[in-house]
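Shown here is one chain on its own, the form predicted alone, set out as structure tokens.
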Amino acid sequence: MLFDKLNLLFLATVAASVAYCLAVPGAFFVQVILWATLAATLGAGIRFVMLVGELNIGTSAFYGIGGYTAAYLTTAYGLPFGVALVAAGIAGGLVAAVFGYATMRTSGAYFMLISFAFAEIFRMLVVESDFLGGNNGIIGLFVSVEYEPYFAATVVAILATLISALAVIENSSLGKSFIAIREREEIARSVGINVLAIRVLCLVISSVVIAVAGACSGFITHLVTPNDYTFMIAVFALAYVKLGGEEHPTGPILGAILLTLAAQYLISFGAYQQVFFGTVIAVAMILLPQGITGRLRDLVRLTAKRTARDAG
């Protein structure tokens, strides 16, 4: 019952967001609404990772892959908006596919370092890719004049599709294969589970939604450069999942949607905002050690137990 009023509080809020990006698209508080679908995006991401018992950091690389994706596909062929997303998740798909059928074989610990290695590769490879920019990145990304007006309310649109996509495959039989790897890899092999298969598609679905993110972050910018996809993109990741809760779909986006405000508000500490915005995050990991839905489904159970108690 909670997790169904989380689910349609996600749909309400995801309507309400894209009627006021259409409604006051210029309005400062549009840009603070792409910021939180960013970063629930990339929270819903790395959180679906995690269903086979996984920590990407790479996910700052496939964010990247598919901002440079857009970016030079729009600035060299002058490929359309839509078009570039399309290319950009493909673009995340393949290469999350190759290191992944590759990576896959490890993980816990060895996996993580070895996603962080190729964060810091891909990033690296940019830098020194002239074709791309190379320090200075690639600027200049822009939807046609006539579209602007709705480019925020389709961001939006697009990205809480893909969020919700995650969520169905992570209640359909191959998410159960998901999280069946994950409690008990040798009991899913035992049953003819192609563990490896599952795990790489687990990773390839998560960066082709996570590459479709840092394609329309760089249209929200209007440039990307190497210094936007530093490791520190997962980590701010896992921070939205672990204070919204892992266990439900919704929690990344509560973790998003909260620090994304306070992101807002610590700007006006300047120099110290990184000190505040790194003590709320650590502060709400001890207050909330099972993040707010984890919180909330206890809250929820006491006050079942109390009621049925009085009415015993």
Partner chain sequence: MSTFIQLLINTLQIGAIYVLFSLGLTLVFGVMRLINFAHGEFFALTAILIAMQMGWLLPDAPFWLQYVVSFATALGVLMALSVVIYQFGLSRFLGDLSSGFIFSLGLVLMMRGLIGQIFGNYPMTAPPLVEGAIYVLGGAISTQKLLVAVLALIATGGLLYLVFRTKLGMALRAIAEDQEAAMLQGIRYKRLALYGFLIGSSLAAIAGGLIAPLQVVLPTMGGELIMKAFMIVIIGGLGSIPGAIVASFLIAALESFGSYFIDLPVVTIGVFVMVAVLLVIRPQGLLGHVVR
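Write the structure block of the form predicted in complex with the partner chain for the protein whose form predicted alone appears above.
Just the single chain follows, nothing else.
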């Protein structure tokens, strides 16, 4: 009931953002919308792997794979934006399949650690690769001039569609299989689920979406560097999920919007921004273990119970 309203709120927010981006394409707030959209996609993507019970710190690497694939293809071969996005998604998915095949046999702490290592290794690989510009990265991701006014609106629309697709999959029988694996792997196996394959599939789907978002991030800043894709990306993504609440797909979106807006305000704090984010994460974990949406749901239930009791 509450969650249905949250879904509507999500659609309304997306529609309003797209409209705003089309109406005033050059406005500063369009940038904020874009950042929030990227953040929301990261949150939704990392939460998707949490459906099978894993924390994928490697999310930042898949974001980077998307960014670098798009950057390389557009600068070296002059491919257009749309093709770059598709290629980024494919690259993210392929790497996720290989990485997942090796690592999704582990779970819990082991997966978390190896995915963290993967995030760091990705960064090191990029720094060591001359054709990817090493520490300087790659500059020059642009969309064509006549397309520029529609760019922001397109990005919001594409990523919102992908976020919705993740939610649709979550509600499908495939999504229930993910959750079944998290709930009790033995039962999932005993009813014919090839647990490794399904877990890898979950990682692949998430990584495709994350990589497309990474490609978009490159086009937004026109530049990709190793420092744009450190494991901090995954940390922030987790912060969106934890603050917003992980139970419902709109949770990380809410968290992403709130923290992106807060970050805009906090830019004036300079270096203390990091401290602020750290504090938000730590304090949210203590005070809001279920996140904002979880807290809201509890409140709604409580009120409903009270009204029922007062009436009866």
